[in-house]
Each structure stands twice: as structure tokens, then as C-alpha cells.
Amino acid sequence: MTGREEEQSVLSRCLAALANGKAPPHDVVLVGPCGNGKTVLLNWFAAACRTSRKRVDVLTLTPSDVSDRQALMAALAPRRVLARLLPRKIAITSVGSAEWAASGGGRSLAGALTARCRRRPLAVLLDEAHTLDIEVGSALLNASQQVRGAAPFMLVLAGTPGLPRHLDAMDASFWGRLADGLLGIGRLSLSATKEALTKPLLAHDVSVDADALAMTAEHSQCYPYFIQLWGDALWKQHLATGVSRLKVGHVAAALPHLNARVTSYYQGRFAELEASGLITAARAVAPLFQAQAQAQADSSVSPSNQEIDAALASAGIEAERDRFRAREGLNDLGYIWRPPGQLPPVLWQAGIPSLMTHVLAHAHAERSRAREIR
């Protein structure tokens, strides 16, 4: 959790709201490309929640578990919970005991779930939402707009850069209550690297020298993922070599079983594009982020919408709205993304700038092979 301290101060307010008895001020959506630790987040706060001194219940969903309404009912309101309830405890105006008598207890699910959570404060949380269906989101979405007026209730949302696109589609008044709410869940600062790169092993009164340190810190890109891999990594130096302090050699010697794993994970990435039919887009913008293939993202870098644009018209792309679609198709992969809560101009990151680096080498090599077969 290290360099999450900001989101995970605003999700315990929540927390702290909901053990209260009171709806939170806003859900919470985290928004970010893969690999940066949006999982993690989510089952931080599913542990929060657990082990709160007043209890919270808490549900860890994913869309697959929600597949169509009857299923989203199903998990929400499950009818063990809702036999315990009887229909003069819930009060939502449109729902009253005579409906309840007709649809057999089946009720609406804002009915439902404000009794639910009338009985006990409950926090939802549904990772890959990007993937989420629209019409269960829209019943989602509404039916949490409605019972958060009635009864403690929160939703955390959690999927890549694709994300609020994909919520605009559901017909929901949700984006209303996320002034403080939707956050983005990018790469580390370079000090919060470092310290996640240490601490574990400090635990274990295990250190790393400071040349070590940069050289892990700056191949990791600051990419939690990376980041974990290098922990790894330098895990099984220590238990490998049996020293208390770990130095540039060790680095190096770890470096080709990690090279591989990342190259491997690029694989996916690369054939990911491929399959979007994006690898021109990436090719294009590519050379865009290539300052920031420095250890730390630097904003003052990075491009903006218009920069963007122009990149992609140089490759061939040349209507404004396949430009668009493009742009917002790299984003939607979190190959390239904005993060929330800019001011114009709106300037891009790059989700990991080295997958560029392989992305260009790539095509390099594509032309290279294409000579030698002419």
C-alpha cells in the first residue's frame, strides 16, 4: 500500500461513515490502467471493512458474478438475508408491503437492498468494471443512487482508463456525487518506489545499497506490478546468496529471470493492441512518452489531446473521428491515459513507458525482416 496513502485516507471517511450508520458523502471509483494496484486497493478496504469496530458488511463482486439483473439481485439481496426482514422495515416510497405481498418477495432492487442495509451497513465493491454490463450497471447505479438517501450504502468501483466512458453509457445520475470520489490509480513517485522496494525486506532485516536501489527503482518503471517482480526478485537474492545487504551485483544477477517475465508480459500487452487493432495508434503516439521513460512520470512532458492527434494523423490516420476512436481505444487499454481531475489542457501518461520502448522495437524489427525478405 505504499504511495496509496491518499486513497486510502479517502476511502476510510467512507469507512468511517458507514460504521456510523450513514451513506458516505460519494462512492468511490478508481480508475487506472493494469498492473498499478487497483485490486489491491479493493481488498484493503474489503479487509477494513471486515475487521471495523462496528461491523460493515462487505461483498467483493466482479461482473461475471453479476452477469444480468437476476443475478445482480441475487447478490445483492440474497433471500437468506431478506427472510429475516419484514416488508414493513423497508421504506423506500415506490415500494411498499402490498408490492412486496404481489412480486412475492422478489421486490424491487432498491427495496431490497435499503432493507438490507437498514439491518446493517454494506459496502460493494466490483472490480473490472470496465467490463460491467450496461443494463445491470444502470440498475446498479440507480438503485445506489436511490438507497443512499434511505440507508448506509457505498459502491467502489475499480476498472482501467476505460472506465468513465463506459459508465456515461448507463443511464445514471452517479457522476453527480464523485467530486472527491473517482480516483486515479497510476505509477508511483520515484520515493514511494524506493520505499516499496525496502520496507518488506527491512522487516526481515534485509537492505539494499543505494546504487542497487536506483538501478531496481528506474528498471521498474515505478510500476507496481514491476515493482512486485523486483521484490521478488531481490527476495530470492537474499535467500539465494544468504547476505544481509544486497548490492548492484545482485541486481545484475537477477536481471535476465526478470527481463524475461517483463518481455513475456509485453507479449500480452503487444498482442492486446493487436487485437484492438490499435498497433499503428501505438506505434504513432510511442515517441510522444519517450521522456517519460524515466523512472518518474513528468507531467510537464506530457502531451496533450492536440499532440496527440497530430501524432496520429502523421501514421495515416486520417479522419477526426477514426483519430478519436484510436485515442480513446489506447486509453481504453491503458496504453496511454488521462488522469482524472485535470484542468484544460488535458495532457496523457503513458501506463508504462518501456511497453513503448517495446512496442517501437518491434515494429523495427518487423521492417528489418521485411528487407531482408525483399
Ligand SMILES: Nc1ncnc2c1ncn2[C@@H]1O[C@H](COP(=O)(O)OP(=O)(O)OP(=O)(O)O)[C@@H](O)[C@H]1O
Second form
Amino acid sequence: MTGREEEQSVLSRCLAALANGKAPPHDVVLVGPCGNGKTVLLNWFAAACRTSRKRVDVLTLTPSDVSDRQALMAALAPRRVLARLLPRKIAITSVGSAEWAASGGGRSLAGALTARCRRRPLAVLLDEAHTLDIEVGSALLNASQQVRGAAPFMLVLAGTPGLPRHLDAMDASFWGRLADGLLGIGRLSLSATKEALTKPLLAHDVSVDADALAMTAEHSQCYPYFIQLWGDALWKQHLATGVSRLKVGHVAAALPHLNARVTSYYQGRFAELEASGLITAARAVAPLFQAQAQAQADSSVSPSNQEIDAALASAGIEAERDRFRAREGLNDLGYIWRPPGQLPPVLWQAGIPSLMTHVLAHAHAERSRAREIR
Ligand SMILES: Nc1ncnc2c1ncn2[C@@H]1O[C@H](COP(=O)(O)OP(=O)(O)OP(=O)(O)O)[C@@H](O)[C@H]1O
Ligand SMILES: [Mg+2]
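What's the form predicted together with the ligand like, now that we've got the form predicted on its own?
Then the entire complex follows, led off by the chain already shown.
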């Protein structure tokens, strides 16, 4: 969880409100490209709810668990839970019988959820929310707004950079209500990357020399999935050599294996861009992000909408509508993304800068091969 202190503190404040029987001031949405740690953060929050001193129920869902409204109702307010809230018990649980009747005796989602949450606070965590059915999503966002006015309830959604547009289609007013609950989950800072690499090893009295650590952090691009691969590789170097102080030589020895894994990952991502017809666009914008290889979120090396648009235009994407589609397509795949919550001008970040280098080199190799064949 290194480098996610801010996100953890927002979620902890929400949990404290729930545990005190109040709805937090906002729901939470985690947005970021694949492999940055959204699911890890959701799992951390679920565990925090489960171990909270005052009991808070937590429900972890994916869109396939709630494919229609009926399934949503069954997941959030199952019969066995509602059965415990029968009217004769309502006086004890402090749910007014008039309210119960108004809710249709638990037949409306908001009514049933309110009754449930008054009995015990509830956090609903929905991962991969960018694939949630629009109708189900509308019902869920709507219910959340109604319930939170009357009982301790919160919603945490996580998804790829396409999620904001997807949520817009469900409920255009949702963003206004979200305020501080919108969190961008990007690459880590360089210092957090180094900490994430060394802390687990130090717990076993294994250290990494500063130059070896710098080399590893640079290769990882501060990208959590690659940090995880490097942590694993360094641990294996320790096991294989028995050395408790890892040096540049150990990093170099692990490099071929790491490069093979990273390249195979890039190939998957390249295929994804290809399948979406986005290789030309991906190549066109790549040079704008070359300076982001190390430091993330540095606005001096972050292109604006206009710069992205100009790069796409100079790659021959003539119609404005096509350029918009290409940009949003690259955003949906997390190849580039705009961390949420920015005041204009909106600035873009690379998902993984070294993936862009791979795309440029690979596309170049393809062109050379095509020329040879001709
Ligand atoms: N703060 C962190 N520090 C170091 N490694 C991390 C951190 N967060 C996540 N990771 C590692 O990064 C990898 C990706 O994490 P995770 O699966 O949570 O990403 P995700 O954003 O949910 O991706 P996807 O969109 O593909 O579901 C995992 O291997 C995880 O262990
Ligand atoms: Mg995930």
C-alpha cells in the first residue's frame, strides 16, 4: 500500500463516519489505468471495514454479480437480511413503520437498503465499474443518494479511465455530489516506489544498494505492476545467492527475465490497441510523453487537449470527431489518461511511458518489414 496514504486517509475518514452510524459526506470513485492498484486499495478498505471496532458490513461486487436490477436488489438487500427487518421488529431497529410502508415493505431498493443500513452500516465496493450495466448503475447511484440521506451507507466504485464517462451516462449530477471522493490512482512517486521495493525485503533483513535500487526503480517506471515484478525478482536473487545485500550485479542478473515478462505484457497491450484500431493514434501521441519516463504528475511535461489533438491531426486523422474518438479510445484503454479532478487546463499522463517506447519501436519494425516484403 506504499504511496497511497492520501487515498487511505480519505477512505479511513469515510469508514470512521460509517462506524459512528453516519453516512460519509460523499461516495468514493477510484479511477486509474490497469495495474495501478485499484483492486489492492479496494481490498484494503474491505479488510479495514471488517476489522473496524464497531461493526460495518461490507459487500464486494463486480458488474457480473449485478447484471440486472433484480440481481442488484438480491445482492444489496437479500431476503434473508430483509426477513430480519419484519415490521414487528421495526420498533427495536428504529425504522419507522410509516417509512417501511412507504418503501413498499422493502420492495424498493432505496427503502430496503435504508432499513438494512439502519440496522448496521454498510459499504458497497464495486470493482471494474466501467463495465457496469447503465440501467443497473443508474439504480445504484440513485439508491445511494437516497439512502445516504437517511442511514449510514457508502458506495466505493473502482474502474479504468473510461469510468467517468460511463458514470456520466448513468447520472449526470453524480459528479457534483462526489466532491472530494474522486481519486486518481496513478503511478507511484519515485520515493514511494523505492519504499515499495525495499520495505518487504528489509522485513527479512535484506537490503538493496542505492545504485541497484535506482536502476530497479527506473526500470519499473514507478508502475505498481512492474514494481511487484521487481520485488519478486529481487527476492529470488536473495534466495538464489543467499546474499543479504543486493547489488547492481544482482539487478543485472534479473534483468533478462524481467525484460521478457515486461515485453510479453507490452505485447498484450499492443494487441489491445491494435484490436481497437488505435495504433496510428498511439504512435502519434507517444512522443509527447517521452519526458514522463520517471517523474509522474509533472505538469511541465504533461500535454494538453490541444497538443494531443494536434499530434493526432498531424498523423493524418482529419475529422475532428475521429480525433476525439481516438483520444477517448486511448483514454479508455489507459494508454493515456487525464487524472480526474483537474481544473482547466486538463493535462494528460502516460499510462506507462515505456509502453509508448515499445509501441513506437514495434510500429517502426512492422513498417520496415512491410517495406522488405514489397
Ligand atoms: N501501492 C502499491 N505499491 C506496490 N505495488 C502495488 C501497489 N498497489 C498495487 N500494487 C501491485 O500492482 C499490481 C496491480 O494491482 P491491482 O491489480 O490492484 O491493479 P488494478 O488497478 O486493479 O488493475 P486492473 O485495472 O487491471 O484491475 C499488483 O501486482 C499489486 O500487488
Ligand atoms: Mg483491478
